[in-house]
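Have a look below at one chain only, the form predicted on its own, in structure tokens format.
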Amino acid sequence: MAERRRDAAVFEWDIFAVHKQELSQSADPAPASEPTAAENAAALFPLPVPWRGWVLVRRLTQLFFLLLFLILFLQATYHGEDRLSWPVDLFFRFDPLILVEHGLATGTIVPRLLLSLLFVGLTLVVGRFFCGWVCPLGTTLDGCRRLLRRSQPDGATVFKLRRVKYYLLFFLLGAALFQVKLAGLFDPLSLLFRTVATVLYPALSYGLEESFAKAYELGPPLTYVSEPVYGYLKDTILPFRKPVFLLPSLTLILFVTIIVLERVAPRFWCRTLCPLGALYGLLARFAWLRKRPMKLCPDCGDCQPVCKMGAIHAQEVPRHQSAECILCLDCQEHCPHQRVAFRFGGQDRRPGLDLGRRQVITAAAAGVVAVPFLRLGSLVHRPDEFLIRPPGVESEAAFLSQCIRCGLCLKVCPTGGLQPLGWEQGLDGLYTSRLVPRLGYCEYNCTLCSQVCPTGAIPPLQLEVKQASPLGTAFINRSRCIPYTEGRDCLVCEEHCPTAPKAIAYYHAEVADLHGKKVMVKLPVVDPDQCIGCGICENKCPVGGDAAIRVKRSLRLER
């Protein structure tokens, strides 16, 4: 009986506390020299303090994340044998986003993605933890509007913009119902690790190797230092080779474009964009973690300003908007009069998402209507003759509705020769991967992109599986080929084609050498049923420009 009195002491001083405006308008206040109710309660059963150091756990623990998701960007590499020793792919596992996305495009479960149910769950208790905690994007925005210096407040469009991130996930979630699968285009962990592969970390390994090859240059006593540092940052961070990738400016400025919006508000993705954030939000609306006040108080609002997410707003929600809040818990940090907690249970309504019943259905239903325009640029039917698809794959539509564009398999692809698809198939194929051998080859003895891939678009293969599976067929342009128009001996593609017996053989003929007299030479030909496509005679031909032998879709691959 004592501790339900002590309990109903307590949950009265918080309601007093925290809505003494309401309290004013209905009774009159008490004399000055006559202690209040919530004053008794308050000397009685004095509410804990929340701990301050909370706000400090967040940010080790964000930066523990983002360390993490950089290492394992690392270890997605060739280490000198064909396996990897560390799941490169760990956060696309967390990833709810793709697993819904990927259920409703195939009808079909990846178990592997199955680990984002935890992270369900625990929304579902604390509320949308992943954004302020977990996400590496997120950590990396806040770190930039640190450096941007935003001091501005935030304007009534911007907490409006809130729903957009809504409709777009009904908007991918209605196209992937037909198998468009555009997701990775928006999803956060997809959009990050693809610029840092094809972005800015090639961009650190060029200046980093620029910068050690003039020192170099220099001598001593400059080398004595450069040298051992060199040689530890080959071994820990930078590639074997230079990477190289299609696309770095669209890339580029599509990332700058999300970093410099945060000069508008802060989270501007987070809060406006994000389909991750918007499938998080609609999950922590139920969550028993709650804010406590739920609303302002009326005697400060200090917490309002410091909101990086918008979740406490005083004029358009009176309420704390748990699909909003991110638990970055600054509003507790900066309470002066440390009022504001984290507490579970409670009975407050909790204020809706106002979208509007309509307009969700809208937004799925532009998903489905969006389906044949979006197809239209990327000919699943026809693809072009020289779009070459990883090794493995077979059916070119199975492959756009599985793919998420995370850049897994180009960060991993040993020669470089997987590049991102630009707008040659569509909106539809954009940042798909594809080989493209004057770039790189596919290594004959290289199955690490079929085991970095999350959702499977590149199936798991055994090295002699792949090794007999065509990814398209080589064909000799004689109008280009040194023994067909000078009438010199040049074997470079026989030479380097790695399958037994070989797929380029030759025959010795007679032809017209560069002055018109007849010569007897070596003429390579290509072996359609030998020929797997790896392309590693299209990048080794010595021809400037287009290859004299190059790769085309395989006739054998369905179409």
Given for the second form:
Amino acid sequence: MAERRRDAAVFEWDIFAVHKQELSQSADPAPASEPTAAENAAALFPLPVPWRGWVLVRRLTQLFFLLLFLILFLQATYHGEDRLSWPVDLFFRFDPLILVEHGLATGTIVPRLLLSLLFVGLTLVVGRFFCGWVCPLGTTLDGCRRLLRRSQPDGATVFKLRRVKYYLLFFLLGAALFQVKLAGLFDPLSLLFRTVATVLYPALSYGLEESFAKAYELGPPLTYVSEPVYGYLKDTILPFRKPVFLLPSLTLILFVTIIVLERVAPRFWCRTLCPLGALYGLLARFAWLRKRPMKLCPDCGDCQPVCKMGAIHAQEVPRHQSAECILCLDCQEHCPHQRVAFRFGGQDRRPGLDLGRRQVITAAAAGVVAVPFLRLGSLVHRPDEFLIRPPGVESEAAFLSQCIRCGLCLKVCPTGGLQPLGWEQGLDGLYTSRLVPRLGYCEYNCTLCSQVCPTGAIPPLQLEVKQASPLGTAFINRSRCIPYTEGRDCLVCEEHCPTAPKAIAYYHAEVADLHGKKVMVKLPVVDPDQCIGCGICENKCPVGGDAAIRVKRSLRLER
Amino acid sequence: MNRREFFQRVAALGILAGAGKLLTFPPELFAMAPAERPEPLLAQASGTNYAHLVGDAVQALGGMKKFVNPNEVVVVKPNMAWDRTPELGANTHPVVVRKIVELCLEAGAKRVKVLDHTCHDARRAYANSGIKAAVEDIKDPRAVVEYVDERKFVEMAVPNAKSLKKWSFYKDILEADRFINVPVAKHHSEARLTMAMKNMMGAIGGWRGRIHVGLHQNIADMNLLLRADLTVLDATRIMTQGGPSGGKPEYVQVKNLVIAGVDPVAIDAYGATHLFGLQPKDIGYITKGHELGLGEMDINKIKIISA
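To test you: the structure above is the form predicted on its own. What is the structure of the form predicted in complex with its partner chain?
Below is the whole assembly, all chains and molecules, this chain first.
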């Protein structure tokens, strides 16, 4: 491999030219003819050999952030306190893409997202370290790659596709200017959190719960072991109630696709698609910290195949591209001559991005042009009668311009009522959160979703305000409701109605029962002025299938 | 270990586990229903120190030692179904529950479990009812507040039931040596009132909304199986409207009363007349419970001791 590459390199005029130049600059030039590897190292790179432990430090850092991500994920739940004590949205505060997109879409800055400027600053100093050291999706991909056992070298198309991430970034930002906010679909943190919250964690908890339930059924002596283990898991990682979410297959397919793309090339997602990676890449191009040597050594070139980002590659000259480099330091670890080091400064010309001015403008313009087309898909469905948004959301348009589809509210909702929206409202509604009362209602005394929302799409609400903010209004379907149709008392909806006075009242009336006999029953009726649309009535209604009482969008929510 | 060895060991372990399973006794469910009709004798205590009221009322019936023997497992079932604070009267008062648990512990109970199958989110209801904190504050490892474990609902036939012939019931309650019902007295829109018998809704599983069609007979029927050894009715404050969930302090009337007894029908009948000014026959499940032989509803045949 190395032999072939060296041969190939000889034919590229630039390489030797550049190196000769460097040789002449050094104080004691090594003989240019047939230098040994050791001589080369000593002469060309008279710098101390870097510490070999950096890769281990990087891996431990990656694990630390992945664990932190998972711990914060588990903490996003009700713990007996009305206010969450953990900053469960921390990772989204690391994300300048959310900050920028939100700024473009709404013209406002979310203060808690300003933490991402720290990462922007660090990226300008050291480069795209976020992707290599922090990003939990990147760590997941690194971990899965080992299982996928990929061996073939990267194909040429991977390098051509690298520019796609920049196109995608500018497309998304262009669309954001007109309040079509799609970055959340591709943002790695949103994508991972959403996937873990709605598919992986529910699958894990379902699997474990069912296994332990089976063990419990079998009884002793199995339960002597299984029950303490179950109790421990219940206290630590298992959810209080088994979560279920809509769209599991789509979410899983998207995630698995990203994982399987690792077989095409390592970190395929990060190289070619990730818009956050693109944003960090744009900044990292100017990073102060740079790899030495900046160009591929003519006599070796071993770091080129080692690099999982393909950062030591360019059409004309194999230079190190700091926009692609995620500082994994594998090249430093693998360098057989111990030449590779990362140092600050350096006057050498930086390689260009895989991106021209014209492409930037085209991509952003495409994003702008796409807006009406995307909007048509959602406008045609509005207003959907049963699309209930989380509490405090006053207008559909404002919500769509702010929700980043991260899934935090879905995770934290204690009843499991907040669910991801499917294609019903077109692409710009996909994965935004909605309340599905049949699956779970809005708990009257709870404000957790408004506490965790990273962008304030669900605005922070005092409990009293939340309890007075209607999500919708309940309507009784009198051709399904039991007292109306069967002449038998029920009133489960009225019983659970949390407002005081209750928004569901009842009156005594004579109706025909199933045999046509006149009977006196209590007939429920909704007071629309009192109803806050929490949906507990729809959730608890004993009528199967669609409930006989359903929460509809209030007309006052429309714009 | 190669694959063959692995499978051999798995098989050996499996056989061992199976044999162990056969040797140990299967957990026996026993219906707790006492055959004879309970005595319609109630003790009523009045005052503002709620812990003392509980102590006095139970003492008037002969003391907790009469109901709980040493080394017994006791389930205490308050009403803590709602995410409501104590002053709203939707749940049993935490001081009342705590005192009951303390009395059981003093009587030598091996374990006292406090639980309810809630209507609101259980974590919220347990916390905001104040009961979880009150019981855990006793700091006795024998007293535990447990969330309902869905695996422990077992389907049971209800002998002599007229409507609820089969339903799922909570195993821990059926299996406990002693079962103490600690309801709160409340208005209830459909059932009119909820006290002792209606509180058993929190001891059953399944889709409970379904039970509300033909509610009165169903309540009476479930009480055939769920027979408390002692019922302590919390009437320290009662909810007079907006029940069962309430939500306004104005709905709550302070009564400063605790009523204890072993006859749930008698407690409900007395509570209906004495607390709410209704007649026992106005409430369907009282009549139906009486018809099933669960207790006495004739207010003249119920004996009240003032403690």
